[in-house]
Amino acid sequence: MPSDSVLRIVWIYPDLLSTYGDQGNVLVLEQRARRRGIDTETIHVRSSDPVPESGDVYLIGGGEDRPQILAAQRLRKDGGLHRAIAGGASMLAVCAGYQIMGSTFGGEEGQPVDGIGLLDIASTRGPARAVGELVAEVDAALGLPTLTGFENHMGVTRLGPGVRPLSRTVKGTGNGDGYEGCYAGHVVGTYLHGPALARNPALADLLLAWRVGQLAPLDDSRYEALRQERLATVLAD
């Protein structure tokens, strides 16, 4: 837990990368922390601002090609995110934000663009756009239930030995190799929108627990019933 008992949530570059309701991930973290009596402070870091190193949970969303390239350039130059993660912060990177975390990703014409090298991944443009519901079974080491969300991207992401697949794809495309997302240390990358944490509150709790420690349980029975109903509908299609 942070020494001053305030959990700092850092939302990176909402002016560049915030598509498909990804800012909802911020709201879910705030809510689930506060329901446990944990005070939160949310910092919205615009692309003209330095990334603070004192955050506890960092979030970055998806976006279009040009904003993605600009975000990567600025994050590389800034360096604050690397230092925050090295200091023990946790992070969720979604879609374009996920690709940026790697060594390279595909630009507007498919040309390789340098990422920030936070994760051992490399992304390129795939042959067709992946659009629709995505369901994936999580790596057992993380102890999370089935992930659900939707994807809308043309990325193909190859994982290096420095990361583990976040989940195995049951429905949808994900990374393009039978797996969806990846994780290393306290950093999670995924193609899931929805927003991801609203549709997968256990993933939100994992990000919190990595920073806060053991969490008090919450009664999520109503939300879980809706989640299971949606999963059953998606898998039946």
The other form holds:
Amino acid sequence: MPSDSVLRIVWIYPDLLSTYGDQGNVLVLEQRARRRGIDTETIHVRSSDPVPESGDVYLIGGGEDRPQILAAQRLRKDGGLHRAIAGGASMLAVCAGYQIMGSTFGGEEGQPVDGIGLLDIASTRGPARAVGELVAEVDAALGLPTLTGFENHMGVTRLGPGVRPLSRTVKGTGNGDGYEGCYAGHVVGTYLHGPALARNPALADLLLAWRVGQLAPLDDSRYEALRQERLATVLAD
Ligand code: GLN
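Right, and the form predicted together with ligand GLN of this protein, after the form predicted on its own?
And the full complex, kicking off with our chain again.
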């Protein structure tokens, strides 16, 4: 991103995928960029509109089964997201949005539905709904602190060789194979709600840094105290 321009945050399909306060991820990104003097512009892309290719960071949230299927169909047809990611944009995809990024996911009757093929993952309906707090240790290559959040999904996700697990599950279900989420290039997929970036500001900074380069440190001591309190409570449970 050129230093004199604005960081464009693109929130995909708020009319279809916007459960559990995932839109809070937009606010966290805006705030963390602005606190460093980076101007931001946020674009809300409804599912009837084309996905702009000029965004810097793309966000997509969780949702119910039917809107999830509709979102996958429209994103595939649109193609803008693929072009933006191929052009170097970063992205956080949460829960239903995460599943959509793969080759396939389970529909409302468990039927296989085509995803958009941005990540080398495949999801199906699991044996039981995964609900509750999630704690996971992040891949050392990313250098991020422990992830916290909550999950609520039926799907389980198998990772292919084209992605790396984002983290190893300490508490909760995540992908269903001992790992939580995945990443490839500048795209992160996760089952974490919370919103994920409010609970894990370092993950927000990773998405920003991938796009704008090194970031000035922020005083996060207030949030860190809350994070530690939450982690201690969940791990003691
Ligand atoms: N419908 C998907 C599932 O149950 C995603 C749910 C969600 O986004 N919370 O796996």
